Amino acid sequence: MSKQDNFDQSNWLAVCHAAIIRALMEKGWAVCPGYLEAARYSSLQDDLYRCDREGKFTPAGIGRQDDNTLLPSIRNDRTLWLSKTNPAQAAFLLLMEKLRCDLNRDLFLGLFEYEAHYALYDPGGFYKKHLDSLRGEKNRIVSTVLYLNTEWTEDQGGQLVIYDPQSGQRQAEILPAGGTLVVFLSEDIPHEVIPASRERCSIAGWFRCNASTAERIDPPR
């Protein structure tokens, strides 16, 4: 990558990164399509199958660590987390750090850490509507998605659903194209995976505050 070409993509980071404040500020949830370019959400998402082939996945569950559950009637997708040891992993991690920066700083959260792992859904697969965090837990504030799927039509399915939390009624029905970038409040914001007739993977990704106290580190380490 040439200079200009690491110029025009911070350009349109903060570009992205403006929007997605505003958004945020103005409805709770943003849609960022072109986030990243095709070589770049490509390498991960052939990060991705060869951790799959490696058998470096495992079912998804509900809640964390000791509290985790697998519930195949609510979720039945795969997951991997994430680490800074891999290369393309941790050049989507700097990214997310830069967003981190860049929310603290217009909106005042507290962001300290971001977590993240690979989500991979077998056909048919789905995640039925929920919220990431239960309000006043402070464990996610700001919710992340990325996309890798090439080639995506409406036809497919796989549908991001982002509901309102007032009505519930639907708001929003997103592609899962390749690149797309959807942001929204962790506590706030309603949504639903809905069934695909292929294969779908993402990034989902999760920016936390510092909830630690004298008896417990949270994050953990």
The other form holds:
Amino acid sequence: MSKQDNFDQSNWLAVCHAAIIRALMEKGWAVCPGYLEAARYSSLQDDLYRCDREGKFTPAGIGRQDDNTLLPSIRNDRTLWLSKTNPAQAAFLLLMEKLRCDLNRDLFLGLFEYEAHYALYDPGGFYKKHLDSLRGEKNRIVSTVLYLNTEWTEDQGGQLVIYDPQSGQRQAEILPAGGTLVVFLSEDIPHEVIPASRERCSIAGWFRCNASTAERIDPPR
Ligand code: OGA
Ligand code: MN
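Same protein, the form predicted in complex with N-oxalylglycine this time rather than the form predicted alone?
Once more the chain from above appears, this time first in line as the rest of the complex follows.
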């Protein structure tokens, strides 16, 4: 990568992060198409499918640690937690570290760490309307979803539906197109994944605050 490419890329990130922060302040959610260019989200997509062929994914549950229960009537995707030891995954985690610092600088959110997983929905897969965090429960403060799907069209379904927390009305239907990043407040914004006619892949992640106390170390997930 040349010096100019490097500059363009960090400039683009700064522009995206500023727009995300503004939208979070105004309405609690943000959509950033083209956050990652094709070459970068394709290498994540390749990595995701490689990990899936290696049988590393497991059916997704609801809740954390001990209360992680499988509820296929609510969601039926498969997931794999990202790790810094994998180069493609580490590159993405580094970008989210930059976003974490920018969010803390401008919104004083005290975001402490980030956890993220690949998610793979088979055709017809869904995740019913939900919040990512019940107040005080999982200390997830800000959610992110990055889509890794090539050439997604509207008739293929699979939209992320964002609901207004007050009125319950649909506010947006976002296509899971490769490179699009969605960011929203985990405790406030109800959302839903509607079924698609094809396989759908993404990285869902959460910035968390630290809720450890003297009696209990905050579990990582
Ligand atoms: C989630 C989620 C949205 C999406 O994993 O909690 O809401 O569009 N994902 O994949
Ligand atoms: Mn969610």
